[in-house]
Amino acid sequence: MATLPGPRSLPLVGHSLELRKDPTGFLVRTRQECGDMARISVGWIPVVLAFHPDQVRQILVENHKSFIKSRGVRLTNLILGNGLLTAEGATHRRHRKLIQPAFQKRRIEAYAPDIRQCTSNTTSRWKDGQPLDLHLEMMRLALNVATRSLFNADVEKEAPEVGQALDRAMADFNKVVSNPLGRLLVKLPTPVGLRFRAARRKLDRIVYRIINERKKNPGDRGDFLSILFSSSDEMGSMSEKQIRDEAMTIFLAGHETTANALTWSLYLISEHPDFALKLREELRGLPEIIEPSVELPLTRALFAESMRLYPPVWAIGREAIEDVTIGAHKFEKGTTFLLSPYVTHRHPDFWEHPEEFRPERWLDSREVNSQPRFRYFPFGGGPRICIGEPFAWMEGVMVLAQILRRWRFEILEEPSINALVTLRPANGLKARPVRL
């Protein structure tokens, strides 16, 4: 740790305030000045950063056995529980053999008629001409998508309660993890205590009412929540908290992601008209009802190149659990470690005019198989890749298209990078939607 460069940081806190000011512009520069790997600080607890595509491929595949969820990850499970975001070992490997045929290809494409009506039912909502929250409608809209398709349930009405509960948890979460005593601030009546606290009141009361409605009526539906009633094992089904856990983790990083992703993708295509006019070509003469059989390489370029510059999961942390070895250095047993697909992203070693908008680099073959692997892992990798990245393609692909093909949007006002969690649009994305 300490042969690794890094930049200068203060007593006691470390680099813990640039990490809460602009983390994403923080890590870059520290690339920048330090190279593919450096160490940092968070308060007293040092963080190894690894920016290389070959340290990824290490730690999340090659040495993945080494390596549990960072402190900050497993902060999470103050809101998820102990869902297969934040679960260990037996623990994780249970559960998501157990989870794994909700997210087959027959039952992901069975979830496209609600992708198609919630899409539908956001975009009559709007009026040509007047001015929305593109995030906040990206939001409602994935919310929505989450609920019907994977629970069999309707929580429109209760969006806006949502969306405020995950607001305020996410920009209180931000705090906690830029504090070594995170877990102590949230459990005392601090006011972000307070706060965190009610907002998982708010979101439990959503995902139990879901839950006990299932229970009284039984039975499958096709969904992910039939599956978590229904799955079993030698060691039997799962517990009502763990039922719980796993449809928590889902309702709030399933929607949360694809929602982000599909924000960005929206403000890229807003911003770059030319390609906007060869993506309507796309779109001119497919039928009303899109399926996802459809290919439509454009559309799909445009969720890649947006991911690849704005991933909703900017940064990745790993704690080794015994020694090991890294690229030529080695680390002891209890090293953070620190990936952030938002750098690697943009590595100017990686990709050819990194920082630019260019998604036609998609629909070339030797682009996108080019080497090495993990210069784009916006899903993470290995063994605990997540296990909703196809469902996620599906929806952002038919969710682009079906809104595209009738709207564009005039951006109102420039947004900026709100790393929280997950990558977002600070105050929003405001626009003004006009009818094609």
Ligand code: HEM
Second form
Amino acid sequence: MATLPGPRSLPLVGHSLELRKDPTGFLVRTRQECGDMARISVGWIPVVLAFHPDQVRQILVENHKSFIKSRGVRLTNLILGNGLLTAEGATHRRHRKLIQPAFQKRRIEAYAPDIRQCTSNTTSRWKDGQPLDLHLEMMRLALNVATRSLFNADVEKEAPEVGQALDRAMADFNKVVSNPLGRLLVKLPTPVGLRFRAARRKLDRIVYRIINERKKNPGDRGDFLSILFSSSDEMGSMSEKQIRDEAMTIFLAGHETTANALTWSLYLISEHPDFALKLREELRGLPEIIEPSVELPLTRALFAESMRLYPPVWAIGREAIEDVTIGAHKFEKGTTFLLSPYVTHRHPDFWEHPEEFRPERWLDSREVNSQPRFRYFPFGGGPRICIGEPFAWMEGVMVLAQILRRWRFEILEEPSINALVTLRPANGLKARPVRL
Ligand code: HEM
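Got the form predicted alone; any chance of the form predicted together with the ligand too?
Let us now look at the entire complex, which starts with that chain.
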């Protein structure tokens, strides 16, 4: 690792300041200056950046057994507990197998009426010409979709509380990750620790309310929560704590990411009126009820291109649990790796006009199947690939189609990126909706 190039750093803090101030810009500059594999440090902890798609494939797929999730991801267990996102080894394999049925195609398609209903509820509140925050709207919409479809529960009233708790936890999370003593910072009665625990209590209250309501009225509703309650294998059924952790993981992972992808999609289409005209042509004449089976290539291309330019999960971390060779380099057990869909998705060796919004690239099958496969990985890859990917695609395309057939938006303030746990617009997305 010592032979890898890296940008100049300060003693003790390393690149923590750059990572806190402008993480995506810093990573892009590091690739430009140092190449596809570079070395940085978070405090005194060295981190290897791997930007080449082949390195991504080696880490996520071919050598996945040599890795666990990195310290940054492990820290999310302060809120999520030991759910699917953070669990490792046998526990992860067991829970993934138990939960997978909730994300089968047949189950997912049954969530379509909830998606339609939640989208109508959202747009029915909009007034022609009256400014709103599209990011806030998409967060509430995606939260309602996730809780209605996966938990058969209503959190409409608690949505602002969830949003606030998440905003707090995420703003502090960057401080926790970029500090090698971060876990201690949260455990002690520091301001960060107190805020973090308050956010966790708030989210716990909501998730436990949903779980307890279901306990009072058990039975198979065909949703994710039914599967959690009924799932059992030779090792028995899930404990109360395991159900809480899995429910919290899906509750948060299932809406925040999709909301960001939807927000960036609405921003991009509003800034590209020529493409918007073409897309509206695709939506013209569709029946009132848009079924998930309807092919909408342009709407899908918009969602895909939005996740290329603004991947909601902009960084993926891993730690080697044994010595491992990636590319031409050997690394010792304990080495931390950071992959970045944000950087790889804009890599000029693998994309034509990487910085430009060109959704048409997704209509050309040669381009779609173009290699290497891991030049595009908004949902990760290998055994830890996002379990909700098919759900996210269905929700993304259905929501965009339903909104864009009736509305266009004037963006009132250029958004800047805030790369926290996910990639969000820094101050929301202020826009004026115009009814078509
Ligand atoms: C556009 C939307 C979404 C994006 C971009 C996204 C992205 C990702 C990525 C990159 C990972 C892998 C992280 C890693 O390897 O360390 C992941 C994992 C995960 N995602 Fe998503 N996700 C999205 C939507 C969803 C939805 C809708 C759900 C659930 C309803 C969900 C649940 C999960 C879970 C449980 C994991 C952990 C899987 C495992 O480790 O076995 N995600 N997601």
